[in-house]
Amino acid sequence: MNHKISFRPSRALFAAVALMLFTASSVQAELLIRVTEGADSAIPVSVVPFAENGSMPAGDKVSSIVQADLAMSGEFRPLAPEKMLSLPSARADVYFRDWRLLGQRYVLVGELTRNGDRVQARYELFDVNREERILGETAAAPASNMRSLAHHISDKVYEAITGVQGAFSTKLAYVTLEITNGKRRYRLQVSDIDGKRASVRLESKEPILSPAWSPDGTKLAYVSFETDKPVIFVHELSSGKRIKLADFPGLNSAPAWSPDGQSLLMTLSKDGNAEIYQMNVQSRKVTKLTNHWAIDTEAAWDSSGEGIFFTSDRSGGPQIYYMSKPGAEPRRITFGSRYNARPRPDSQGNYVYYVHQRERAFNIARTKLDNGEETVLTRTESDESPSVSPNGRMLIYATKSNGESVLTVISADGGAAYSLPASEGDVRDPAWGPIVR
C-alpha cells in the first residue's frame, strides 16, 4: 500500500479509497497468533489447568485460552504450567506460600464438569499476597462453544483485577485477499479477537474496504466496489441481508456508526468535493457536516456522540481535526508531523489514535485530548488502519512484518505487541467489535 498520496483536491474523489487498496498472493480464513513483544510491567498471574470431570471436547483447553487472552492484553504475564509447583482446582488446595515463591500476584483455579451437551465451569481467582478470593463464579456453555466460555472467564478475571470490563468476548472484522491464477477474491471476515473461529461474510472479485461495527454488534457497514464504484452497504450478520445505503455519484466511503446506531458518518463527494455527511439509516436523509474546499474524510464520533474527529488537508497536508458539534468551527488536533490521518478515538474520551508519518515511516500514534501530548506507539514502517478495543485498553492495526501483511494487537500504551498474520498472504483493515451485553 502506498500512503504517499498528495491529498490534494484534484484527487478528492478517491483519495480516501486509495489509502485502502492492497495486493496479496494467497490467504486462508483463520488468523494465527504470534507473540512479538511483552511488557516489562506485566502483572504475574497463574492460570492453573482446570480439573476435568467427564469427556471434554477436543481442541484448546479452556485454561489455555484464558492464559492466552490475558497475555494478549499486554497487562499480564502468565506463568507456564510446567513451572507451577502444584495444580490446585479449589481453594483448599491453594498454598499461597508456593505461589509467592514463584513471584505470582494472582492465581486462577477451576474445574470443568460435563453434563450431556453442556459444560459447567467453576472457577476462583485469588490475590496471593492478601490470601483472599476476589472472584468466584460458575458459568456454563454448550460443549460446542468452549471458546466463548473461556473468553467469558477471561473477561471476568480481567475486570476483577483491573476494574475495567474485559473485551475478550468481542469480535474482529477484517478483509483478506486471495489471488489464484491472476483472479482476485476479496473476503470480509469475522473472527474472535485471537483470530479463531473466522467466518467469511462476503466474498467478491472487487475490493471491500472500511468495515465498521454497529454498536449492538449485529451489523457491519463497509465499502464495496462490486458495482465498479465505491458504494456503502450495511450487512446484517445473522441473516446475511445487505442494504445498499449510499450510492451517490462520486465517492461513498469511510462509514462510521453513531453511538445510538441510528446513523452513519460517511464521506461523500456527490456535490463535487469530499465532505463529511451524516445519514439517518432509516430515512436515508443526509446532513452535510463539513463545507470546505479541502478534502474532509475518515470521520469518527467522539466518546460523547456529539462531536466528530476527521482527517482534512485544509492546513496544507492531512491532519486530524475535531468538531465539537454540527456547525462548530473545526479545531486542529495534531501538529507533530506533516501527515496524520484516520483518527480513532477511544470510548473513554482520553485519547485519539491515528496514522502518523515520521520521515519515511508510517506509525500509529495517539494524542492525549486534555493536553495535546503526542506519543508514537509503534516502531515498524508501514502501519495503518488503527482500531481501538471497546474498553480502551488495546489497539489493533495492520502492518508489514518480514514481508507479510499482518494484524498486530498492542496494549494502548504500546507496551506489548502480538501479531495476527494469516497463514498465507494478506490481511487488512481491522475493525474491533463492541462489547455486547
The other form holds:
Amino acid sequence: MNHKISFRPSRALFAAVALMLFTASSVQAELLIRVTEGADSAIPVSVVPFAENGSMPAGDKVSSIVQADLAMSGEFRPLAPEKMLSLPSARADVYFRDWRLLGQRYVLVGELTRNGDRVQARYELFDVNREERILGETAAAPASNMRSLAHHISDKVYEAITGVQGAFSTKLAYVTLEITNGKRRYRLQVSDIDGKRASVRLESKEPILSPAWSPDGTKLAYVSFETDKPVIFVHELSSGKRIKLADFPGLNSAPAWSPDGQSLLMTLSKDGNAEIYQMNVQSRKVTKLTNHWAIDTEAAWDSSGEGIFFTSDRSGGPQIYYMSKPGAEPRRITFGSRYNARPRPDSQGNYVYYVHQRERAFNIARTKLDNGEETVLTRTESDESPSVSPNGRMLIYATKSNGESVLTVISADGGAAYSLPASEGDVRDPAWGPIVR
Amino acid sequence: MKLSVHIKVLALLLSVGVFAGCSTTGENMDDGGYDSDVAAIDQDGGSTVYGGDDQGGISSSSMTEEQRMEAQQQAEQDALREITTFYFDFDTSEIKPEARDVLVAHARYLSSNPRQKVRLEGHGDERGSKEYNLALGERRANAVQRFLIVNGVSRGQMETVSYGEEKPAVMGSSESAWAQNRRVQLEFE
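Now that we've seen the form predicted on its own, could you pull up the form predicted together with its partner chain?
Whole complex next, starting from this chain.
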C-alpha cells in the first residue's frame, strides 16, 4: 500500500483519507505503474545503490526510486544493480574503465545519512567517457518524505545530462471512476507522476472532469456535475477550500488557467451556444472571446501567454484553431484528418498536442508550430485528454487497455511509454502539474 | 426491433380503445369493474371528451366515426410517446427523420399540458475528446428543444443539460454501444 500522505493535507482531508483507509482500503483506487516500452536511443546510466549511515525509513530505497524515474522518462536505460562490478559511493571508488566496459555513459553514486528525523543525501554524477564529475550536491528531507528527496535527485540528474529541467517532482491530477453495485464513485486525485502517494481530493457520485492546475500548483479548477449540471469549481489543495467559480445556465466547462493565474479561459453556453470566455478570478467578470454558431471549446493559452488554441467545428468537424490574441480572428492549425480536438501546447512553444482521428482510431498527434508538420504519436484505439509535462519532454493521456481506462505516459516524440492503470476501476482525465519552485 | 415493440403497443392500445368505447384514457380497463359503482363512476369521470351526458356502458357501435378516429389518434400518440430516447450519428446533432413523428407527439402532449416540465439530456459516445463531446451533447439537446419549440412547446417547460460522454446508456466499446450512447433523453418530471 502506498497511502503515505506526507505533504500536509488539511485536517479534514486527512480525516477523510484516514477514514477511507479504515473502511474501504480495498476500494481506494491506486495507480500502478507498468513500463511498457523504452526508446532505442535511451542513454545507459547506472544508479549505484546509495550507501547508508544510520537507520533508514522502510519502503522503497532512494536510489531505486531515482532509477525508476530515469527509466520511466524513456530517455535513460538504467543498469540493473546486480550487473554492476562494484558499488561505489564516492569518487575515490569509481573505476571508470569498469563502467566503460559495461557500456555506461553516466554513473550516479551517493550516500544517505540519518540525522534525527531527517535524512541527508550526498550524491555525485560522473560522465564515464570524460571521467569527470558533472554534478555533486547534498539535499535533505524529513525521513517521512524519501520520495520527494529521490524525485529531487532525479530532477538534478536529468538536468545535468540533458540540459532540460526535470519534472519528476511534479504532480498529476486525474479522476478515477469506480462502479460497485451500480453505484458510481468519481474521485479527483493527486499523485506523484509515477502514480505513488495518491490522495483523494474530492469524491462525488456525479461526474468530475477536466482538472486544470493553477500555474503555482496550489489550486485545481475542474468541472463537477454535483448539482446535476456542469459547473466550474476552484479547489485550493492545501486547505480543501472550494469556490463555485462559474455556474451560468448551460455549459460551464473546459477551464484553463492564464499563465499569471489571474484568470481562466472557459467554455460557457449561457448565450445559447458553446463559446470561449475569459473570466477574471477576483472580479468574476467575463469577456467573450469567440462568437460563432459552431462549437468553440477546449481553450488553452500558448507558451507566450498571448495566444489561445481551441477546438472549433466551424469547418464542419472539430479542428484546432489559434487566436494570436484574445478575440483575434482564428486561424486553423490542423488539416490532416476530419477530427482534431483538445489542443494542449507545450510550454516551450514548439508543439501543440491534440486528439486526432485516424480512420476508426482516436490517437494523440502533435503539430510542429513553425512548419505545421503533423506526427501521430500513439497507436492504441481510443486515446484522449493529452497533457504535456512542464518541461515539454513527456505527455500523459487517457486510453483503454483490455476494456479498462488507464493513463499512459509517453516521451513527447512518442518513443517510450509507461502506463498507470488504477488498481480498481477506471482512471481518466489526467492533468500534468507545473514545476513548483 | 424497438419499433416493432411499439407497433405491438400501438395495436394493443388501439384494441383497448375500440373496446373501451367511451373511456378516453384506457387506464382502468383491466379492473373489469362493470358491476362496481366506483369503477363506473371512474369511467364516467374519465369520459369528458365524449360529453357528460353519456350514461356509461356505451358500446363501441354508438361512437361516431369522428370519435373513433379521435380515440385511435390519441392512442397512437400515446404509443409514440412511449419513445423518449432519440439517437444521433457520430459528430452530428441532426434529428433523424424517424424521430420526427415521435417528437411531434411529445410536442402536442407538452403544448396541451403546459404545466408538464421536461428535461432534455444530451449525451455522446466515448470517442473523441470529452469537452467537445460535452458541447456536442448540448447541441443535440438544443436541436431537440428547437424542434419542440417549433411544434408549439413553450421554452419555459424545458430544461436542457449535457452529460457528454460521462453517462453512457450502455457500457462497452462497440459500434452498437456507441450508437446507443449518442442520444437525447426526455425526462418528464
